Amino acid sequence: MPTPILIDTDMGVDDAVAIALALASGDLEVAGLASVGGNVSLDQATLNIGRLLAGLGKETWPLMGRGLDQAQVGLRDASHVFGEDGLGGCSLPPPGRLETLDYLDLYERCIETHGRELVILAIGPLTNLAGVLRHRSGLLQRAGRIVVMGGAVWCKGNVTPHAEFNFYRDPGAAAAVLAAGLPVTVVPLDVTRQVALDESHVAQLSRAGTRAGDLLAEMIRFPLEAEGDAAHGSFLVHDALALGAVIWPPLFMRAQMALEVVVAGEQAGRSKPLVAKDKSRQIGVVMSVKVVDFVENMLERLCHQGFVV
């Protein structure tokens, strides 16, 4: 039976990269998909949403869930990375349907179809699943588990020398989701920014003559050339990589610590190791990957299962 699967995203690139790999694995389920301020505002990644499932052609969509944005004024976006659309400027027209519901609501009927069962994917900000601590306490305990992509161990941060990303727009809420005793693994900056592609991947995904390999094509040749987190010319997958970890454990080597997240300062969202003997405080935290395996893994799904309109 497919793993159902819930994925909580910011609708970058590479959540688009996430989300389409997903689709294509028969091994998943994708029972909804919940939008959340980030990379683009929350109504641009609601919106993104829609677009990327009319591009692939999907005649039934997951539920879908309208979450939350951050509150507080003057964070950054990653426009200068994915464009003002957070999908490179693509082709995608607006949706013809976008019918969501209340994240809460999302996250309360998927756990309650699914049970243990369902993995929950965190590929933004950690603000909705805050939220669900807040406003449905104990609906998360009754879920399977977390796979988070975020947090910057032991490497420097990609918006500030201490934060990554997504613990960057909404340190708070990574905190409390980190500190909740939930089954849950991160996937760190240490680990994504091992995996990168180039041209040559592009041009694979173009000749593949599916939906998703021409969609993602167009959509990768913008963080190509932006001044985003990697050599000119290369494209970090950040959010694959959490999904990886899902489809494919055995490329991923992890171990099991506490990690503390700074709330407030100079160093909000940077997230330091602990040592602590309380396993009840502990976390997996992904160390590493096979890179080629990976890849390749990944690339051949993208490429060779299309997608029925």
Ligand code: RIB
The other form holds:
Amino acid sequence: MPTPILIDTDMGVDDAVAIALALASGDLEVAGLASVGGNVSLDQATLNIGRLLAGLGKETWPLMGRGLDQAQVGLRDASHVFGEDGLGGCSLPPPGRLETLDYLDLYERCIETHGRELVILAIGPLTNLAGVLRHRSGLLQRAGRIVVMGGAVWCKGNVTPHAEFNFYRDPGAAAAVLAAGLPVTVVPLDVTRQVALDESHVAQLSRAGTRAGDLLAEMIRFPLEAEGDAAHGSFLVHDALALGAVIWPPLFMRAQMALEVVVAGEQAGRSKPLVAKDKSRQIGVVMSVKVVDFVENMLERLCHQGFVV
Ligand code: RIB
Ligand code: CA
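The structure above corresponds to the form predicted alone; please give the structure of the form predicted together with alpha-D-ribofuranose next.
Every chain and every other molecule in the complex is listed next, the one we just looked at coming first.
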């Protein structure tokens, strides 16, 4: 029976890799896609979900929900890494149709339908999840695991020296979600920085003859050349790695610890390990990954399997 998954995404290029990987995985059922502001504006992130699904030629589309943007003005986005459109300026046209629920209704529908089977994968700022905690009390507690790409526990941030982008964009939301006693596993920069794609991987994708391979090869060219956290000529697949922790758990080593998120000031967005005697505050934190196995598995799925329609 495929595992149902709800993906909450700010739709940059690494988000697109993660979603294409999820759609190419017969052991997953993408039950819903919720947009959140972050890499790009909420409107653009919502549009990008439709662009990607149409571009991948999906016959049936997962339920879509339009989420929230961050309230704070003047926050940095990631257009310098992923392009103004968030998807590397690729040739994907706007989708013909885009029917979206409100994100709260999407979460409610997916959790009512799938209950504890549902995995929630949060690969953008946690603004929507904090919104569900606030407006639908008790709902997230009825879902299953929550896997979050975010944080920089022992390494430098990628936006400020302290903060990783998703936690930087909404530190209050990250603090609320990590302290809510939910079954959360965080996949931080400490690990995602270990997995970089380069031209050889892009060549493999473009030779595959799959829609995903063609699309992702085109999208990844922009971040490969962009000046950002990754070395020039390489592309960090942060979000696809977080999905990998759902699909291939044996490739990942985790620890249990409490993480505190600094919510204001110069260190806002910093995720600090806490010695918490109260075990209910502890969450999973991915510490390492078998890099070669993960990259091989990911490319195998993206290059050699048609989409599960
Ligand atoms: O710091 C990396 C994370 O921020 C990734 O999810 C990337 O897509 C951006 O959202
Ligand atoms: Ca993301």
